[in-house]
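Presented below, as C-alpha cells, is a lone chain in the form predicted on its own.
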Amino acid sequence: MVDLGDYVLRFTFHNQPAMDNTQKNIINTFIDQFGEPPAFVVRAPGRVNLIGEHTDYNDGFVLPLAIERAIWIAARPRADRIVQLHSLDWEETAVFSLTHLQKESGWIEYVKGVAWALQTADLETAGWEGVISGDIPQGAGLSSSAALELAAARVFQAVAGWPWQPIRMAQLSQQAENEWVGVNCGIMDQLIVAAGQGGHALLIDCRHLTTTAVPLPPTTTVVILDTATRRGLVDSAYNERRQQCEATAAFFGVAALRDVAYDTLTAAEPSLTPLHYRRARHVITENERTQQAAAAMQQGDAHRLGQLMNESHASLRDDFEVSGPELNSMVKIAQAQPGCYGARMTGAGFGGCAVALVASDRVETFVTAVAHQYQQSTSLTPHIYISQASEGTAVVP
C-alpha cells in the first residue's frame, strides 16, 4: 500500500530538485566516460495539454504546456559523422553514422530520425557524442518522445552552428516522427517543446503555426495524474482516428475539420456513418472550448476552464472513444474532490495520464484522497505529478 504522507511529499516537493539531480548525472556520467566536462548540456522539457486533444492534426487548436521534467543530453562535438550517445535510462550506448542512416528499432531511431530530418532539409549536422537521461514519465502521454527529437535537434544545432528556429526546428522533429518513426503525430507536442514558455499554456493553432500565451488562472495548480497504464502509439488506435478525421473532412470537400462549422455537420448527419459523425463532433467542439478556454484563462477564470476541461473528456470518452477504464476512473475521482475545477484525460489516450486544474491551497489534500481512491478503485498505484509551466528547449547553463 501507498504511504499516502509521503506520497504527497514526494509528488509535491521533490519535481525541481529530481531535474537537478538528472543534469548532475549526466554530467558526472559524461566526465566519468570522457575525462572532461562536457562542451555544452541541451534541456528539452515534456508536456501536458490543458484542453485540445486530437484536434493538432486536424489543423485546429491546442493548449498546451512545457512542463518541468525533462530529458537531458550533455554532449560535445566529434571530428567525425559519428554520433555516439549513451543512455542512463537505458543502460546502453548506441552508435550510428550520419552518411550512412539506417532504420532499425529502438529509443535511438528518433535521434537518427532527428539527423535524417536535417538533412532533408539541407541542413548540416556533424557528430557528437554525449550522454542522456530524462525523468518524464514514458508512455504517459507527456511527450517524452517530442522532448527527445528536440533535444538532440538542439544538441545538433549546437554542434553545426547553424540559428535555432523553434518552429522549423519542431515542424523538422515531427516529420522524423511521421515518417522515420511511424507515428502520425500533429505538431502540437513538438512545438510546445521547443517553443513553451515559463508560467504560460501556449494557444497553438496547427494550421497557421502561431501561438499566444497565456496564464495559468490566479492561484490554481496543474496536477499530472499518471495512471499507470501505457499504450503504444504506433500500435494503437491512434492512426485509425486521423483516418476517420480525414475521411470525414474528405466527404465535406475540405482540407481539415477545421474547416466544417457545427451546423455544417448536424445538416449533414443522415448522410454520415454513426462513427465518422461522432469522431467530428469531438474535434469540432474540441476546437471551440479550446478558443474559449483560453479565453478563460486570460480572464483568469478558474472555473469556467475546469467546466470546459469536463466536458472535454466526456467528448473523447464518448465521442472520440480514446479514453479507458483507468482514465475515467481517475478522472472521475478527480472532478469528485473539493478545490478542483476540472479534469480529463490528456495526451493521445488508450492510457497514461490525466490533468486536473487544482486550487493551489488544496493541492496536498487532493493528492492525497485521489492516489488512496485510485488505488482502491483499480489497485494500480497512480504517480502524480505537481507541476509548473516552464520553458522550451535550450542550451543550459
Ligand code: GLA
The other form holds:
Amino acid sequence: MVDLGDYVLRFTFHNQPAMDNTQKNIINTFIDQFGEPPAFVVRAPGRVNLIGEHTDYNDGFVLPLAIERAIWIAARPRADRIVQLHSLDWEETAVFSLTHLQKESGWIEYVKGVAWALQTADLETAGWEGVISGDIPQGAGLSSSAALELAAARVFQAVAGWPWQPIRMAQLSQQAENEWVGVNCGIMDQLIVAAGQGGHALLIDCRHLTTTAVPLPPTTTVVILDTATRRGLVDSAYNERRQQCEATAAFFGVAALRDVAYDTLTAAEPSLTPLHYRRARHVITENERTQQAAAAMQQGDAHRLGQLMNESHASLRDDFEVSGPELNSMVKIAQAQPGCYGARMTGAGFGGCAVALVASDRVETFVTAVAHQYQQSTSLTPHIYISQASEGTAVVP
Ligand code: GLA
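Got the form predicted on its own; could you also share the form predicted together with the named molecule?
Now the complete complex, all chains and molecules, led by this one.
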C-alpha cells in the first residue's frame, strides 16, 4: 500500500492558509535581522508548461501556467547603493554594489544579472536589503531561476518606484539569464512568471509577446510528476536543438521556423537531412497543437486538450528527441490511468517533470497508482505536485 502523503505535496490556492509558511519564515527572519517588519514582500511563482515545448525560441506558441510554488523576498530600501540578501535556503548572505556590478558565481548572479539588465535599459536601481526563500524544487524544470529573476526585478521596481510592466520585465530578466548568467533560454519562463493569471494558462505568442488567458477545463486538475531525475547535459543539448532549428529556418530563408508551413516542410523533405526534417516537424506541428489546445480549453474540452498533450509527447520523444527513459516511463504510466486525459514531458526535457491533466475526482487514485507503478518500473521515488494556476509576480499584501 502506497502512502499518499509520501508523494503528494498539495497546494490548493483557494484553500491556502492566509499566509504561506515560506512567507511567514522570511518575515520572521527579517524581523530578527533588522528589528522591524519588512517594507514589503514580493512573490514570484514557478511555472509548468501544458503544451508548446521548444517552440518559444522558434518565435512560436506556448501554453504555460504559473504554479502555487514560489520564491518570496521580504525587503526594505537602503540609503546607499548596496544590495544585501540573506537566503534561508542556501543559508548564506550575499552582498553586492550596484555601482560596480561584477560577475561572480552562485544564486546571487540571477539578482545581479537583473540589476545589470535594468541598468542597461536605463531604469533606476537603488539599494535594498532583505531575506529570500522559496519552495520551487530546483533543477526540476519548474523555473526556479526565472522566479528568482522576476522576484528580484519586482523588488528593484518597488524600491525605485518606476511602473511595473510585466512583459518588459520578462524581457529584461531573459536578457539577464542569457547575457549575465549565460543560459540561452527563450522567453516562455520569464513571461509566464511575470504575467501569470490565477485559474488560467496563458497562450503566449513568442514573436509578438501577446498573451491570451485561457481557463483550465472545468473539473480537471493539473498534476506535476517529477521523475526525480536530473540530467547534466541539458544545456548543451538545448543549444544544439536551437542551432538545428535556426539552420533549418535559414535553409527556408525565413526568420524562424514559425514562418514555415507544414506543406512547405514536407515538400522540402528530400533536400533536408532526416534529423533537420524531424526537428522542424516537431516545431511546426507543436505550434499547431498549441493553438488547438488553447481553442480546446476555451471550449472546456478536456479530452481534446489531453489528446494534444499525448501527441506533443510523442513528437518530443521521436522527432525532437529531448525525452528520456524515465520521462517516457512516467508519461506512459500516467496516460494509462483512468481519469487521465493526457500527459507529456514538460520543460526542456531529458529529466525533470512530466505534466498530466486528470479528472479532479480521480486525482487521488491517479497519484497513488502512478507513484507506485513508476517506483516499481524505475526504482526511483517520484515527487508529485498538485497545483492550481496562480498569479504572476506581485507585491503581496
Ligand atoms: C526551458 C527554456 C524555455 C523553453 C523550454 C522548452 O524551460 O528556459 O525558454 O525553451 O525549455 O520549451
